[in-house]
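So this first bit is one chain, no partners, the form predicted on its own, shown in C-alpha cells.
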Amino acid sequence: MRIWLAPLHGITNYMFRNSLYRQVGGIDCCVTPFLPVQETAKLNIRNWRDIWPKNNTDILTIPQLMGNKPAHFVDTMRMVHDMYGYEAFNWNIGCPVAQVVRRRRGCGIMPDADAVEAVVRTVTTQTPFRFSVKMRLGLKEPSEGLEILERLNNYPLDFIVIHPRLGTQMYEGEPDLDQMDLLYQHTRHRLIYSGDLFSLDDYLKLQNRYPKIDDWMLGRGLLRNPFLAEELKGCFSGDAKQRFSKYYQLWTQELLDSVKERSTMAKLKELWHYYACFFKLSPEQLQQLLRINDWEQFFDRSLQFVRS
C-alpha cells in the first residue's frame, strides 16, 4: 500500500509538503502542483522553486506538467532533467478550472483523444523518462475517459491517476464509481485512485471494490485530517490534537519565515476551511474566524480551536 499526496494548486507547494512530511507519517510519494510546458527558448525553470532538489529532499517527488503541445513536453522534460535530475513526470489532464479548460489544458483536452495520444506517443518515443497521467472520467462525458484509457494501453506509462468525476462536476456530487469500474476493468496500467477518500471506512470500501489498486492519492482528505495516511496504514499514535497543535505552529512559522503576516493569514484561512472538519467547528465558528483581519487576533483565535 502506497499513499500519495495529491497536487492541489496553490496549497501543496514544497513548504507545505515539507512541513507535513516532517510532522506526520504514512505518505510515500507526491505529485507537485502543475508547471506549464513550453518550448526551450521560452523556458525559465530556474524560477521553479517547487521542484528545486534542495526543496524536495524528504520524499519521492514527481513534477506535474500542464500543456497540450507534444514538442513542448519534450523540451520541458529534457531541461528539467538536465538541470534538476528528475526522471519521472506526470501530465495533468484532470484540472477542471474554467480558465484552464478554455485553453484546452487539464480536463479541457479530454474530449480530444487524438491530442492526448499525440502527447503520450511523443513523450514515450522521444524521451527515456517515466511518464504518467492524472485524469478524470472526462470533461462532459465518461466515454471520453474510457476512450483515452483504451488508447493509452498501447504505451508504457508508469501509472494513471483517476479521479472518478467529470470536469463539469468540479468537486461537487458523488464520485461515479460505476464508471470507475469500467476504467478499472479496461486498463492494463497501474492505477492510483483519487477522490473523496476521507476516512478509514472510505478506504476499506474502495479497497474491497478495487482489490488490484495498491496506490491511493489523498488530497482534501489529508487537509481535513493530516494524520489520515497514518490511520489508513494503521500506524497512527499519540494524541491527535497535541500532534496537530505542534504541526500547526511549525507550519505557521514556516510561512512567516517566507512571507508576510497578511499572506500567512490568507493561506491559513484557506486551510481552515479544511481544518474546521478536524475540529468539528460549526459554520458560525468558522465564519467568525475567517472574518478576523488582524494577524495576532486571528492566530490567537485559531490556536484556541487547536488547543480546545
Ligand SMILES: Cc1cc2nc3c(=O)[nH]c(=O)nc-3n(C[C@H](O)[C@H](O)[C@H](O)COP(=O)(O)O)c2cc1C
The other form holds:
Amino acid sequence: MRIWLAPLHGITNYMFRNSLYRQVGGIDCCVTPFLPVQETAKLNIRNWRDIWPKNNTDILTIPQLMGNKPAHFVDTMRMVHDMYGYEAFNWNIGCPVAQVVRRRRGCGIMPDADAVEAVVRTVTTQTPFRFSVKMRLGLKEPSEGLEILERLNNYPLDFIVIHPRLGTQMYEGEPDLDQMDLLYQHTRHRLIYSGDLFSLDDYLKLQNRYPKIDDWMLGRGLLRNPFLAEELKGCFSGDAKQRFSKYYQLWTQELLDSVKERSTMAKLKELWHYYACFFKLSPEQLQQLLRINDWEQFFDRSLQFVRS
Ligand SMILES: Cc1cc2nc3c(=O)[nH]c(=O)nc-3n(C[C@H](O)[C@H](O)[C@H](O)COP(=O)(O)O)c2cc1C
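The form predicted together with this ligand is what I want next, because the block you gave corresponds to the form predicted on its own; please supply it.
The next block holds the full complex; its first chain is the one shown before.
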C-alpha cells in the first residue's frame, strides 16, 4: 500500500510537509496544493517556492495544476520541467470553491466532459510528462464524473484520485460510496481514494470494498492525527504526545521563520480545529484557546494541551 498526503490549499505547503515528514513516517508521496497554469509570456514560476526542488527532498512530490486551457498546461508544464525538473503533474478538477467554479476551473469544468478531454488529449499527445487527475463525483450530478472517467479510459494517465463527493456538497455529508463503486467498476486506470479516511477502521472497510486500490490519500485525517499513516501501515511506535510535541514545535518554528507571529497564530488556530480531536479538547477548551490574541500566551496554552 502507498499513502499519499492530500493537497490542502493554505495548509500543506512545503513547510508543513517537511515538518511532518521529519517527525512521522508512513507517508510515501504527496500532491502539492494547486498552482495556476498560464501561457508562457504570463508565467512567473520563480517564486513558486512550494515546488522548489530544495524544498522537496524527502518524498516523491507531484505539483498540482489548475486551469482549463490545454495550451496553458503545455506551457506551464514545460517551464516547470525545464526550471525544476518535474516530470509528473496532477490536474485539479475537484475544487468546489465558488470563485474557482465560476471560472470553469476545479470542479467547475466537470459538467463539460469535452473540455476535460481536450486538456488530457493535448497534454498526453504533446508533452512527454506523466499526467494524472484529481476529481470529485461531479459538480452537480454523479453522471458528470462517470462520463469523464469513461472518456479518460482512452488516454495514458498515471492515476486518477477520486474524492467521492459532489462539488455542491463542498465537504459536507458522507462520501457517496455507491457512486464510488460505479467509478471503481468503470475505470481502467489506477485509482487513489481520497475522502474521510480518519481511522484504521475506515481504512479496513474501504480496503475491503475496493480490493484493487493500493493508494490511499490522507488529508484532514492526518491533521486530526499525524500518526494515521503509521497506524494504517502498522508501524506506529513511541509516545504519541511526545512525538506530537516535537512535530508541533518544529512546525511552529518553520512558520515563525517565514511569517510574523500574528500569521503564525492564525495558521495554528486553523489547525487547532483538527488537533482538538487528537487531544480530545472539549468545545469550551478549544474556544478558550482560539480566543487568546497574544502570541506568547497562545503558544504556551497550546503547548500545555500538547504536553498534558
Ligand atoms: C482546506 C482544504 C484545502 C484543499 N485544497 C485542495 C487542493 O489544493 N487541491 C485538491 O485537489 N484538493 C484540495 N482539497 C481536497 C483534499 O485534497 C481531499 O481530497 C478532501 O479533503 C477529502 O479528503 P480528506 O477527507 O482526507 O480531507 C482541500 C480540502 C480542504 C479541506
